[in-house]
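One chain follows as structure tokens, the form predicted alone.
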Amino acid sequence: MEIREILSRHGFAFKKKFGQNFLTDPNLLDAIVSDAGVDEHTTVLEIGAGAGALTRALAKRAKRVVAFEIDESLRPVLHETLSEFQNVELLFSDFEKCDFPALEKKLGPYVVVANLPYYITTPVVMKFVEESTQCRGITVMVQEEVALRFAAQAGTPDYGAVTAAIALRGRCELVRKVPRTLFYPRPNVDSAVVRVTFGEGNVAVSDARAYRAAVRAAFSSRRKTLENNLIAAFRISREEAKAILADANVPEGVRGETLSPADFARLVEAISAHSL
């Protein structure tokens, strides 16, 4: 099925505001489905169906695919590209505005597989990380620099608050790099596929909100020490900040980006012990 020909025949015009760059390589599409571990028992949630190329690849393997698409002008295109599949449900609406708890109740256990528009990548991924109760994992195509940030190790330039937040739910890995030449139209950057497996290698903490608050505090100003960021974020004295760091076995003078997710978990326990 030639996606370009179908788009042309329907007079489709790309809209920059939606970050529309569609995948066209069938081998890559099948590889992404395999990366996500999709089989006949899997319910898949896709954000940004586009012209339906990835949706088709998913529908061939999955039990059920629920796909969001914000651009109504793609309706006739998707009607054609997905007409043979009875296991696909298309929702022409903005995923970021959906009733998320109601959607999860409807889906039951599911995985996310998507070629995410670059402009919504981080907020969408963080929505699943922070709010989902039914999602079992996320496999998404994202801008390469974002993929490196998601999967970064502590102490590296790419490591940040998003990395530490994802680690609270599971293990993130970069599974394949994708050159810009495999998209239509061709974007200005290369991409990569990242996979987050919820519950695998996740950081155990007693209070997820406190963990997120500690991470936000640590990265609120990367040029400042963790001690100074704690003082500013929690409005505590320097003596209290030093005591918390000592209890968490964190050396004085370090910056937030040097702490691993496990270090942050210890920091949270120390903060909680001081009743902040």
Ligand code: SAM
The other form holds:
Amino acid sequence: MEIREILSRHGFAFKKKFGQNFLTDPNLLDAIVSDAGVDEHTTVLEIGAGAGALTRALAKRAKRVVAFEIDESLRPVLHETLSEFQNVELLFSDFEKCDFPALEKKLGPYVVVANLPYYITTPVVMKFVEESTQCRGITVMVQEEVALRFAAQAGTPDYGAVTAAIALRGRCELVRKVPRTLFYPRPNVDSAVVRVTFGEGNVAVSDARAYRAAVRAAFSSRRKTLENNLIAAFRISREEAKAILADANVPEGVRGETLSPADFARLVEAISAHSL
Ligand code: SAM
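If the structure you just shared is the form predicted alone, then what does the corresponding form predicted together with the ligand look like?
Up next: the whole complex, starting with the chain shown before.
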């Protein structure tokens, strides 16, 4: 199936504002489906069906695919590219505006597989990380620089609040790099596929909200020490901040970006023990 030919036959005009860079390489599409571990028992949620290239590769192996697409003008294209599949449901609407709890109820346990529009990558991934109850994993194509941030180790320049927040739900790995030449039209940057496996290798905390608050506080000013960021965020005295760090077994004078997710988990327990 030649996606470019179908798009031009339908007179489709690419819209930059929707991050429309489509995949066409069948080997890459199959590899992404394998990366996500999709099989005949899997329900898949795709965000941004585009011309349906990834949707087709998913539909061949999954039990069910529910795909969002914001651009109504892709309707006739998708009607053609997905005509042979009975297990695909297309929702022509903005994923960011969906009723998320209702969507999860309809899906049951599911995985996310998508070539994400670059302009909503982080909010979309954070939505699953922070709000989902049914999501079992996320395998998404994102800009390489974002992939490095998601999967970064503590203490490296790419490590940040998003990395630490993802670690709360599961293990995040960069599974493959994808050169810009494999997209149509060709973007200005390279991409990579990242996978978050929910419930595997995640840090255990009793209070996820407190963890997020501690992470936000630690990264609120990268130039400040963790101690100073805690003082500012929780409006506590220097003595209290020092006591919390000591309880958490975190050395004084460190910066937030050097704390691993497990360190943050200990910090949260120390903060709640001081009932802040
Ligand atoms: N899955 C296709 C592929 O891999 O070739 C298309 C990927 S393209 C990078 C992203 C797609 O997401 C575009 O088709 C775009 O119109 C759609 N999109 C952008 N913002 C969206 C949103 N908020 N909700 C649903 N779809 C969106």
